[in-house]
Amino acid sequence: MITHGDRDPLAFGDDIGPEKIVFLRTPSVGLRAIVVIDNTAAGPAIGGARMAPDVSALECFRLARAMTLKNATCGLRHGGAKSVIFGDPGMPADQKEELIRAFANAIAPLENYIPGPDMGTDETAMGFVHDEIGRAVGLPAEIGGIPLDQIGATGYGVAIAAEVAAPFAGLTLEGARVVLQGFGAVGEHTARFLELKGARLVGVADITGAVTDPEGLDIDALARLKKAGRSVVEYPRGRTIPNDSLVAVPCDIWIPAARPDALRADNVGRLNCRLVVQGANVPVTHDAARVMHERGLISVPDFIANAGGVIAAAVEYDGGVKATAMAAIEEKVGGNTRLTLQHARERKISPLEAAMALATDRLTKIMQLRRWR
């Protein structure tokens, strides 16, 4: 049984994984972290190292399982894993470097786990990890990496997924109104790539609050605010609203690009859009996915839409370059989005069910080919 839901692996688990759950602690530097290696049937597991003050083993597992499904669906020679580091990503730079280097040394024995950047970490952090143990992806370009956040790999994939999915929702990107929950590395690049395709951003949120303008928000102005360490609510035009009101802003495409469980049973009914493209990992609960399907909303699941980052990471790991990575993202994310939505329509099932069937089929074949236990 392959799951992508909210069950606790510590109590249940399944025949896919997790293979290993490791709790890390280095008291001398205040390191507390969790690593979940979910499945390595396809090869060493790639998965981001997330830093946040409020993480858990369950969240780490759910993210690792999403990576297993994502990597299998994209035909990558990598399994799925994830790590979470307890801490404030905005801590002083020298303190953060010390913590990241301690984390790198703590995961050194986990040779089948290859970390990459995630929320709260970036290519500089991965440079520190690589310096310590020689094993990381999403590295700075100066040391031969494909800096995933700098090129906007995940955001590019989300934009490709939106472009492919739009006709299934009766839309075109030209003139489409977009709302983004989250304006970090994924959200900002998603907005920019969609703007190049003719869409306009009409709502955006960060941890502080949200701002909307039906005439369109200036992405460069928002980016300048974020670069200065300020919030999108300081945007000089538009209307400021509470974070929980963003879900109801009228739009064509609603994109969760922040933390897990953004769309839940208690708020999904307020959506006022035709298409949801899941830019974050596990941003939609199973109950919310069911409600969207019942309402006739098209939703592209996370492990289909946001695979751009790990595709680029796999290309980097194999010695490839940016152009190769971007072409692979367009091919794999676009192809999987189209296949998922076609199967959902033909079989009269939800996109999540169609995506899970696609991932299950590919992962089962991988497991049959490899001696992985």
Given for the second form:
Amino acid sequence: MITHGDRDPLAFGDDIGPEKIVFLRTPSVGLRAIVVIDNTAAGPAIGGARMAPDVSALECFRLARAMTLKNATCGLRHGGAKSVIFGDPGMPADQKEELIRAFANAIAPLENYIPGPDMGTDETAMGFVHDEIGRAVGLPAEIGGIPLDQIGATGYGVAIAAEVAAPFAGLTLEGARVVLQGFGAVGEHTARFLELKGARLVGVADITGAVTDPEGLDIDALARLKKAGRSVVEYPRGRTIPNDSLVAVPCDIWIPAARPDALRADNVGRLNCRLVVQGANVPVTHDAARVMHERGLISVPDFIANAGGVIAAAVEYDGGVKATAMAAIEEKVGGNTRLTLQHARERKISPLEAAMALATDRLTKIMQLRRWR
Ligand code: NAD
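Return one more block: the form predicted in complex with nicotinamide-adenine-dinucleotide (NAD), after the form predicted on its own shown previously.
In what comes next, the whole complex appears, and the chain from above leads the way.
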């Protein structure tokens, strides 16, 4: 039995993992962190380091499992892991550097774990980790990295997934109306790449609130607000709405690109779209996925749609360059999206079930090669 992270890992675990759950504390600098190494059959596990005040062991496990599935589905020579650091990512820069460097030293003995950037951390943070222990991906370009968030690796993949999935939902991207929850590294680049493909952003939220405009939002203006440390609710036109109303904004494609469990049993019925492309990790609960499938709403699962970042990270780890990474993202994310939705349609199962079957087949093969099964 393999789960997509919906059960308590401390109570269950399954045929895949987790291999290790490590709680880290360095009281002198106030470091509290958790690392979950889920499965390393394919190789050392790559997974982001998330910084937020309200993270948990369960969230960390679910994210690590998503990485195992993602890396296996993409045929990367890496297993899945994740780490969470308790803290406000907006803390003063010198304090954050101290915390990240302490985190790096705390994970030094976990040699099978290669951290990358995630919510609340970035290329600079990975540069600090690399400086301390020589092991991190998503590094600044100046030290040979492919800066995942600057080039928009994940957003590029989300846009590719949307393009491949659109015909399955009876859509084309030309003129498609898009709503995005989250306007960070993933959200902003997703918006830009989709706009290049002819789509129009009609709603966006950040942690403060949301803004909509059926005529289309100006992505550069939103980006300028973000760069100035302000919120999308300060956008001068459109209509501001509470965050929890974003789910009901009429659109063609709704894209969660923020925190877990954005779509749940209690709000999924309010969706007014034809396609959901999961940019965030674990943004849809299993109940909500079932409801979407019953309603005939097409949804591209997270570990299929948002693999762009880790694909670029794996290319970087192997010494590759940006062009190689972008080509690999197009091939792997596009191919897996098509395969998932075709299988779902042929077998009359949900895209999540089809994606899980794809990941499970590949993981089983990987584990057999290692005589783990
Ligand atoms: P980020 O920190 O750059 O941006 C997060 C955005 O979400 C911000 O705009 C923030 O204000 C907003 N947000 C936070 N809580 C919110 C809420 N409750 N309602 C609405 N908006 C909210 O993070 P990111 O790198 O863009 O990552 C976003 C998601 O994508 C995460 O789930 C992350 O795990 C996942 N992801 C990121 C990458 C990557 O390459 N960065 C790769 C794969 C998956």
